[in-house]
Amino acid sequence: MLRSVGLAVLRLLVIMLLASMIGAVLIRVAPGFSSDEQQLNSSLSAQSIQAIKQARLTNSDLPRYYANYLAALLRGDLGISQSLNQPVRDLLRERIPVTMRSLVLALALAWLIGLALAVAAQLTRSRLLTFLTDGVSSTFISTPAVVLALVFVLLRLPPQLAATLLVFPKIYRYSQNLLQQSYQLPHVLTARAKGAGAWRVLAWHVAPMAAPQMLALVGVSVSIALGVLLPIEVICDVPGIGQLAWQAAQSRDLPLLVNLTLVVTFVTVCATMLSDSARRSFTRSAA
């Protein structure tokens, strides 16, 4: 048990370090990295402009920057944001709870709607309901997050609901396909042939077979929801890490972007690892 937990933690750390390193490289090779719009500010003195250029030159040496970054990270120092001139730790402390609350709410609603529609379509066997739910899910799957966010801004609707509408179609489609396959299993067909009720078949025969795959989908849905929530925060002016990442990208703020990459990687990898662990535990207990 301790060995598996240790390996999981080691895997998490390696993935986070690799993600932050790759992110730093991509930021460094991006066009305009060495430039800064603050250099165009006529109110700044020559010394201030020179200090800005020197800071950019320091960060341009990636091996040296990353070595210093890791050394500071071990001391709990996340650095200073170049664009906002604030400690990155304070910025993350303010923004992460906002995004996490939106993420939890969007996922809860998406799972509630997606599972409810999938179960309703399977139990009722209604072609009309299936046609309507398939049409709605296809519409939102093909809708870009930015477009839907603009609509929600105009209608003054909660931005978390926009993320819900973009995530629930994937949960609905996967759940519907999984339920259709589960209802074709021999023991399920036998239970239905013996006259077992629809809810009894679902609870005692279908749900235990579909649970491991659904648990695996939980981890995937977290990364999907986080991916659509970040641009929605930018468009809807939500003070979360999505808005912070957009501001950092515009100003080529390397210290801030590297730490944001760590945060996003940590959330997505942890969600995937926890869902995989729950799936394996459920499978072993069922066996």
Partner chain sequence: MKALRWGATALLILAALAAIGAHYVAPAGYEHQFRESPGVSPSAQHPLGTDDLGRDRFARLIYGLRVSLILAPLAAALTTLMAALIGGIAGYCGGWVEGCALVIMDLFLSIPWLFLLITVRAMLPLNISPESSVFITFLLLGVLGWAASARIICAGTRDLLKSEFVWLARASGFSGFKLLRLHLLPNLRGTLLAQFWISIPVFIIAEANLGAMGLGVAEPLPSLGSLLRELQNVVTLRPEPWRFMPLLVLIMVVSCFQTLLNKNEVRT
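Mind pulling up the form predicted in complex with the partner chain next to the form predicted alone we just looked at?
Here we give the lone chain, stripped of any partners or molecules.
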């Protein structure tokens, strides 16, 4: 047990390290890294512009920057944001809870709706229900996050809930297909032929077959939800990490972006590791 927890933590740290390094490289080589919009300020003298450019190049030596960053990270120092001139730690401390709250709520509701609709479609075998649900999920999966978020603002609803409507179609689609596939397995057909009730068939025969992939989907859905939530935060100016990430990307703020990558990696990997673990436990107990 301790060994597997240790391995899991090691895996998490390695992935976080790799992700932040690769992210730092991508940010560094992206055009505009050494640019500052103040360079276009015609009121600044040549010396000031030169100084601004030099300041931008402070972190250009990536290996050195990264080594210093890691050393500081061990002391709990996440660096200073270049674009906001504030400690990254303070910025993240304020913003992460906002995003996490929205994420948990959006995901919980999305799973509730997506799974419930998929199950209902299979249990009822209603073509009308399937047709309507397919239509609704097609509608929301085709609607840009930004547009839906703006509609929510128009209707004076919390825009973060738009993430629920954007994530549930994916959960619905995967779940629907998984359940459909599982319902066609020979042992399920046999159980139904032998008169097993619909709920019993679902709980005892279908769910165990679909569970491993469903559990994998749980982990992945965190990443999907985060990917949907961040642009909503940007557009609707919700003070979460999405808004921070956008501002950092616009100004190529390396310290902030590297730390944000760490946060996203941490959340993603924890979610996938937990779902992998749940899947393995389930498979072992089913066996």
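The term rigid core refers to the most C-alpha atoms you can superpose between the two forms while keeping them within 1.5 Å. Positions refer to the first chain, counted from 1. The shown structure was predicted, so the numbers you read here are calculated from the model rather than taken from an experiment.
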Honestly, after the rigid core fit, is residue 89 moving at least 2 Å at Cα between the two forms?
-> no
Would you say residue 156 moves its Cα by 2 Å or more between the two forms, aligning on the core?
-> yes
